[in-house]
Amino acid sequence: MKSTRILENRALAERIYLLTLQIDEDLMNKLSPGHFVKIKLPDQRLDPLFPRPYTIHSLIGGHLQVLYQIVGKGTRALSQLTAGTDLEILVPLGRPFPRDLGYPLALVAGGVGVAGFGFLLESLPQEKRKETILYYGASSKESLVRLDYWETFGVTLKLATEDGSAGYKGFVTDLLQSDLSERKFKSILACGPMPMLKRIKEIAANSTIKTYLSMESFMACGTGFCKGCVVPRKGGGYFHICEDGPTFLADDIIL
């Protein structure tokens, strides 16, 4: 574990927060888009017992940022911490996003599944950003966060909300599917809740687009030791999300 300090822990929307941590340059140079970090609460007790995993959202300004949503005791406790609080983190964990992503590229995000795409877009040259479309879906306009940030990259931003309060009315997967007849993507990279990933896998099965799914899962150890976070492997056996992923070729896994 490495020591760090909270610089800011800011609410962006109801239950959605942006956490900014201080890290040194040596650690920053070891991080790649797609890596995740485990954060240990300063007063870690038996409940919650394990440090929680979070996708690395951004490294702008030499600070590590995490975009997270309150879903349980661990994230609620994290949201209550203030600037100046010292934490321990375990990073980098997991495998980075694939380096052979083809362009034009579709990034598909459901809710805070959009988090990891920040670091990815920060790392891309401008010409590849221009060949990227970010499909970003949420339940309502209020849950679509950091829109100004996403627009700074020069990507095409397409929004979907289930209640129709912003962008396309419906699921972000429907918005993607409606575009596939007109747009010739080389790759799809998706992150979000399991029903969304299952739908992306179904859509991709009817195309030749190389499709990657970034999985979200509770991870006890985060290093492959406990063998707890698994996804069935096509052909038999299992992948361990923390060690083999969290990003997998859609054709390689069973959802």
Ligand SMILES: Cc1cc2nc3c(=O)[nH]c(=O)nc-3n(C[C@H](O)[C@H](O)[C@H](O)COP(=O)(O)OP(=O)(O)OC[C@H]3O[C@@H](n4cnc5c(N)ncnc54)[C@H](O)[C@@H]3O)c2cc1C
Contents of the next structure:
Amino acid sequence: MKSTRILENRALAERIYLLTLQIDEDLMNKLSPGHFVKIKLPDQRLDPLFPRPYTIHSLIGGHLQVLYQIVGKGTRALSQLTAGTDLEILVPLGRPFPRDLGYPLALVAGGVGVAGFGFLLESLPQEKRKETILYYGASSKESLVRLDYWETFGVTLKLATEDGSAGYKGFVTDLLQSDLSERKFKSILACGPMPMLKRIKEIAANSTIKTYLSMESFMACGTGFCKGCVVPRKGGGYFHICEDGPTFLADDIIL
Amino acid sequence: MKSTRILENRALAERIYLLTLQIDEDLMNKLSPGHFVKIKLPDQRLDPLFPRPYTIHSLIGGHLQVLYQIVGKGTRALSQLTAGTDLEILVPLGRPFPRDLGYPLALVAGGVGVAGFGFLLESLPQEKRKETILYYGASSKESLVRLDYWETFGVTLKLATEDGSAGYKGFVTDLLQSDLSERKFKSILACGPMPMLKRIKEIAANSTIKTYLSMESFMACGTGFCKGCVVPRKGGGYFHICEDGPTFLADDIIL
Amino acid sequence: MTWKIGSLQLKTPLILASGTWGLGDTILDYLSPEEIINSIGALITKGLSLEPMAGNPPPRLLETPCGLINSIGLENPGIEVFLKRYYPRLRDLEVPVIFNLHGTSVDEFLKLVRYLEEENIRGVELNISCPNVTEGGIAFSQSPEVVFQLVKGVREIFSGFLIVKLSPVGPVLEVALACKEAAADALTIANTYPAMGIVSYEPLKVIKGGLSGPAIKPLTLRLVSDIISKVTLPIIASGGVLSGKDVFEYLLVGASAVQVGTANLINPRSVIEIHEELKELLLRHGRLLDKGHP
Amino acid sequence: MTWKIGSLQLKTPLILASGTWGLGDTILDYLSPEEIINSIGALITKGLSLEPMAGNPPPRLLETPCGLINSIGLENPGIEVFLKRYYPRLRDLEVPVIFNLHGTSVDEFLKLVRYLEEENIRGVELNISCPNVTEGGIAFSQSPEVVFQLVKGVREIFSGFLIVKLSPVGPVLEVALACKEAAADALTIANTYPAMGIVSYEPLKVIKGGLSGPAIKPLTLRLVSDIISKVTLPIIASGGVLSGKDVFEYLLVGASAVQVGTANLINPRSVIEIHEELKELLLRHGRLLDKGHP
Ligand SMILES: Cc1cc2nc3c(=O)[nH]c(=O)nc-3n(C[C@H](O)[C@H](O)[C@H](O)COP(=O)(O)OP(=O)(O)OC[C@H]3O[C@@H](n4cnc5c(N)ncnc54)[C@H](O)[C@@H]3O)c2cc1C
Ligand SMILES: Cc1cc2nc3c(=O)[nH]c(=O)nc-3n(C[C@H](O)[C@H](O)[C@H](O)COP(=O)(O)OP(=O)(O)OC[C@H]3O[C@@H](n4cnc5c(N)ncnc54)[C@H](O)[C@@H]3O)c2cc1C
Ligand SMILES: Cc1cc2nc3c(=O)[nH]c(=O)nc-3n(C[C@H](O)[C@H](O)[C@H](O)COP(=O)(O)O)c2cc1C
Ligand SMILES: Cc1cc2nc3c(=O)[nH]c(=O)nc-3n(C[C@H](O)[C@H](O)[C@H](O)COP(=O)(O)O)c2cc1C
Ligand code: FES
Ligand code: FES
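Following the display of the form predicted on its own, present the structure of the form predicted together with the named molecule.
Zooming out: every chain and molecule, the one shown earlier first.
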């Protein structure tokens, strides 16, 4: 684990926060889009017992940013930390997003699943950004965060909300599906809740689009030590999400 | 448990804090010097599992104040809370200091054991304060806190530090002992670490001074539910510190 | 909704566990009579013995990660004093009161039960599982045969509701089957787990006692689930319940009722909060309870 | 200071527990060879079987209060692949490597041990206590007689250091005595505790597995203390060690060495920190270790 300091921990929506951590250049050079980080709460309390994993959201300004949502006690405790607090982190974990993404590219995000696409877009050259559509869905308008930031990349942004308060009313996967007939995507990269990923796998099954899904599960270690974070592998056996993923070719896994 | 709000949580020394809680008049009227309060940390984390007990330090201004020292994870977590945070407390717990204290009165405090004497002095009429000596010992000058506050009562303040950085160099019990020959105390009320209490019991054993000791132990409930916080009773059996105490006649207990 | 443990009807499935609400003399300081009647299905007394017991010398408590080691040693005023001084006020609460009994021999247990028959007390929980006494207690739980004799003996003279509180260690299944055979009405699973902790180094103080609290819930949930699949007796779960979710999970694996213990120490009003949470969970997910045990 | 488990000499009393540092192929990503040599007394491999095992379907993990339920199901590449692909790099670390073995029958265990004799491997930990497999594993721990036959059989063909890893449930003392009688060199006390948790309500997902982590430390400390007073074999403690203090407490009650398990998952560098804390505690309170066990 490495020591780092909180520079900012800001609420973007009722339960969504943007955490900014100070890191040195050495570490920065090791990070690629798709990597994740484990963050240990800075106290001796043993509940929650395990540091939680978060995708690297952005490296802008040489700081490591994490975009997270409060869902339980670990994320709630994280949200209460203030600037200046020292933290231990374990990073980089997991494998980066695949390097062979084809364009036009569809990025599909459900909720804070959008996080990792920040770092990805930051790393792409302008011409590839232009060939990228970001499908971004959430429950309601308030939970669609950092829209200004997403717009700076010059990507096409397509929004969906379940309550219709912004963008298309319904699921982001509906948007994707209706676009598939017109647009000739070469790749899809999706991150979000399991029902969304399942739906995308179905949608893409009939196409030749290379489809990647970024998976989540509870992680005890994040380092491949425990063998607990598995997803069934086509053809038998299991992948370990933390060491073989978290991003997988949809065809390789059974959801 | 009752809901309350932190008005202030201020460091007085490296590891000693003064916590100010908002309470209503109704509750205030139920409190007497010597009572204690259990404070629950305001989150869902289960470690530490039990709310910690603290003596009521002061009621000045209609606020409930607690003077506490960081010794472990519970007190450390408490020290990190900020003004505006809502807390649950259970209060009043225990029995007040005895009402039949005789004067001249010696108050003997080791470290944050001094806490409860604030509320006591606040409740005493001026003429009784004048007949009170507060013996207050700590490891060093920095750990002798709120000296201005103690002085406002017009009591005689006698300080001791182990390193001699303020007042007498040595234990506060030495001070008390050497005074016993000159002064005719009617009562002693002492609060502090076990070795100090033992020493006071010894010192007072040869006198007719009514000697009260305020005891501590780990408490699971503080309400008499668990029967875990015992001190052996002279004549057999046990007292429960939380319901029969925390303050006992030295003669009644076996240390 | 009504709750049943065999023939016993309860208003809620929540029971205050033995030894975690004192002798009951101060419970009204924290809960109103209405709250008690509406939230609590039954009350189980502190473990009671024939003679008064002073309990163990300190240290009696140690907090461990998400748990509590206690070694109270069954401090209690004895059955007679309890019946005279403490019971009347509990009876007036109009919630079933179950007597938790501690004997060091079959004979002592029988004597205790006779007192209750005389007073027309209808509920008993035999504590054969206390880890903190040198005689009786958990020693019984090592021998299914002895337990059988004990329960059979009590059954012969006691016509009320007869619960046996098992230890989570030892031959638990065999003991459970022995209770069934001896015609117990229900089992409480389980008492605390034998544990040890170092209280301080200088002077060196250790505590050996029973572990309770959320730390043990995954263990007792498993035990309850395992026993339910093998013994056809109503099971009352006891272990680590802090929230309505915990209760719901015990009900899900098939428990008939659930005891609240250590939670009462953390907050004397826990049971009220647990009851509120449980009601909400039952509304949202209650149908899961009808689907058979996972 | 040197540390001894019977005839085995270790540089430190800290051992990495089976299954909590993967297959060892990535350990050098987190610890340098010097750190390993200076802080770790021995390494115990992931549980290895004759044939590769795919392990259990998800969910395999659930966090509980201060604990972890795992149901990995002994996923491993099989002894042959392990020996070829993973072992050489571990051997090069120059820290004793002990092979944790899983068989579903005495015969399978014997076959496994023969591989090791061939490769001149000097340390074995027989895993008769895994709660997460349908065959073998914890089933052995129910029968002291079967364990005796197993250990005796292995002892006959294996001249290296022979450890048996016990389950914390079942007839633990009898199993320990059987191991002693069959001439095991040491016991590991203990594996994880059978546990259960509800992972989600809709869809209803439950996990049955083994509980590890700080929640269980008071239980395993007690078990180690109890067994040490009754069985004259060196004991290696395993259960809930997160800090130097935890290790010191196991040593205090008489353990010869201590395994670090779940702590490696929380932080892959835990063992380094634990070692630093332990060194300091030994300096300050080490003399307590010579005073006999509390
Ligand atoms: C590789 C990876 C990257 C991640 N990146 C991010 C990120 O960038 N931003 C972010 O906000 N979150 C991210 N997560 C999810 C995040 O780790 C969890 O939300 C967090 O661990 C929850 O901790 P908690 O203590 O608050 O909740 P808990 O108290 O542990 O759980 C609360 C509830 O959330 C559920 N839950 C917990 N973890 C998960 C999970 N991983 N997936 C689905 N449900 C879960 C639990 O079942 C429970 O119902 C990522 C997870 C993984 C595995
Ligand atoms: C009736 C009563 C009134 C109290 N009033 C005050 C007060 O006004 N101000 C204040 O600062 N503290 C007071 N205390 C002590 C306070 O409750 C403890 O310091 C606190 O519980 C420690 O919690 P923790 O989680 O920080 O420490 P833990 O992590 O629980 O323990 C850290 C270390 O402190 C030791 N320790 C824990 N509790 C005690 C204790 N009660 N006595 C001695 N050693 C202990 C432990 O053995 C351990 O070594 C009072 C205690 C009682 C019983
Ligand atoms: C302080 C304390 C005292 C207890 N006393 C008794 C007792 O007298 N008789 C008994 O059968 N169980 C006793 N128990 C066990 C509890 O009734 C309960 O079964 C156990 O603590 C597990 O449940 P919990 O985790 O909810 O506390 C006691 C437990 C505690 C913590
Ligand atoms: C994820 C995981 C995998 C484990 N795999 C094995 C194993 O393969 N063989 C074995 O004997 N024990 C295994 N164990 C048990 C540990 O080695 C250790 O004995 C147990 O976890 C208790 O120690 P701890 O609380 O320090 O983790 C495993 C434990 C965990 C958490
Ligand atoms: S979380 Fe442990 S192997 Fe992935
Ligand atoms: S702390 Fe429970 S009775 Fe005093």
